[in-house]
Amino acid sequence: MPSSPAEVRMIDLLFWAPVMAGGALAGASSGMLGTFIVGMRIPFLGVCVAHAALAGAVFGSLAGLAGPQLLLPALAGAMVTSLSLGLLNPGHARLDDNTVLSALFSATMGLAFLGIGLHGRYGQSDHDVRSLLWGSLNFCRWRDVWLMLAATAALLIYVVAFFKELRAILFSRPLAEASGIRATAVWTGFLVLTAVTLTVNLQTVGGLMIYALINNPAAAAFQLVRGCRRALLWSAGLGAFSGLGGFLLAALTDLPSGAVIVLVSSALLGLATLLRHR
């Protein structure tokens, strides 16, 4: 038993250091990804993508899986709906990119919710699959931090290795094509992370609300500085202050976390507009 003040607080603190990792992680790892999701004009992806993943986890807990082993099938949904993307050629199929998203977007949650109607049906419990939905950072702990650390590594790898064609595409794909980019290749790897990246954070911030963690920071950051190389740095550190900050209000309010991670990173971007106004 701790003997004095001093001890509780230190007990407190490794008590929610993962948890206070994991948020900072997943702003980080979510705002790089939406430097160049929100710079091209697609914000569908990064919902569209975690809804894949919901829709995997949440066939897989139909098959008996739970806890931990619903991360395989949630990557498989996540990665088929990445290759898809980053294989298909929206201008081949006459599609607009947004119009492709949000056909997947339809399919993947429509898939999701149909499972959680099923465990009923088969009277299995949808509690693993629902706190995916809403998110429990709260529940992190430091094997979580660390799947999510190394699939941020390994995301920061490939965006400095590739930085170049990545701008080039956020430009304009077709002309990265024409100027001899292999961009259907770079882009199909750039969308395997995000579906490796979204995955492992999804238990962190839930399906629906990672959205506002992959757009906010990356928008308040075109607001405020110009250039890719700086909106990216940005961004990762509005995505970080958004998931670390909105914890701890959350901490000290009472509240539930995710919500109020969101709202932080809303805030946020409200503040960067008005900076740039002014």
Second form
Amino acid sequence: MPSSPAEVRMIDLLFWAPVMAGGALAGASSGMLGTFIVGMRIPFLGVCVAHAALAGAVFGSLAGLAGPQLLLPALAGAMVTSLSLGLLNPGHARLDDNTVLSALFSATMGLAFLGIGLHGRYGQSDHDVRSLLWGSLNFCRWRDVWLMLAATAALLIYVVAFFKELRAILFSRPLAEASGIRATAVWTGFLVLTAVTLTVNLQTVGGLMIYALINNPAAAAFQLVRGCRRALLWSAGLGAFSGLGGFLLAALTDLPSGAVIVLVSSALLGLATLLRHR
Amino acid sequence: MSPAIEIHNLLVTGTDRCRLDVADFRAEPGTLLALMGPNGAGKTTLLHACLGLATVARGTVRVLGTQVETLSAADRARLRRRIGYVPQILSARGELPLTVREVVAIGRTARAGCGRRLTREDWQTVDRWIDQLGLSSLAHHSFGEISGGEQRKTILARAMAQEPELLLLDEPTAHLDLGWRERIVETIDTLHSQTRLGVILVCHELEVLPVACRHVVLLNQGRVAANGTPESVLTSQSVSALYGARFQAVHQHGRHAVIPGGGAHD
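Taking the form predicted alone as the starting point, write out the structure of the form predicted in complex with its partner chain.
What follows is the whole complex; the chain from before opens it.
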């Protein structure tokens, strides 16, 4: 038993350390993704991939998988959505990316809720898959953090390796293609890593928080800095700040951590917009 | 030396609005050729066919000695690296944080190789073209914050930073005021005289033809309607017939213009 208040604080800190690390990592990786996703004006991708992962997990659960095993079908669902969007040629398809995302979102959400309904019919518990929708940051453990760290590292390596190609795609995918850049291959690779990162983050922060962490830090960075590299760094930094700062603020005020993280990221965007227009 | 572009018996049916049916088309290396015609005549589609962006139903398209329609995706990308392309419509995402220098650097991206960083030489080329097109003071400004004319120059600098063997310009003066239009025309003229680069210039207005342009191809409803010097192709009769209104074509000191309602005779 801890004998002093300092010892109690240390035990608290050790207990909450993976939660703080998870929040910061989810924010940083989502912020990094957001630079390109918001720049391409497809912020809805985050919600869409999250629901596709949820649909995959739901059917994985129906097939008898549970706990960490659900990650594989969730990843498969997210991959199918990302690949569909990545391989779609904007020059040939007569559909805007956001229209495709809306169609994919409605289809995957329909599948997810169909699967959840089937759980009741077959008398199975849907607790594991429901927690994916909302996330459970306070239950994040070191095992989850290592997984998130691996996904973030893979994303970082890819972004550094293909930074100049991603920058060209961000400016204009058709122009990048016309300049001899393998835009479809590079963009599809990025979307695959988006699927991996978001699926791994999903179990910790949930689908709704992912949306905020993709959109708000990147949009705030775009308000504050010039240059793609700087925007990427600022977006990742503001994302990490939202995740970590939001959690600490929630702990201090005894408020729900997910809601506070979302509100902190929204406040950062509001502040950045005010600063830009001063 | 093989022609910059050589087209035989080409049929493109990919788009609803524009069907391109060109029996013969040839652009010699180093020439500045203007491709003119009404909206939907097939000008942009012809450029897309040269870039391997259009689906060819029949015929052959050879660009810089390479047959385009049979190329694999990798070979098509290699060919596109040799062609500088300035599109008709620019990215309208004004919120993007990309600077002018970063946009021009896109021209070096494919040449540097996938997954490789831009070298010091690449950045020197980028800065040289920024300087040459008078954009130095804007190099670190956001692309979305500069004027439409400056954006056009930036896209032109991006194409030139690619060190292309052929330049395809699709309405580079669209939506610009008279001053910027003339500055872009002068820039194209200077670029051509300095580099002797083959240039295909798609435009609507006769005023946009630079002095160096001595070859005009007129497209109408996907077919070549006329081919020759600006003075022989762009007569008052042909322009009036093509656009369905009365125009008088004026040719003076190597430049060209139309006067609306000016009668149907030279």
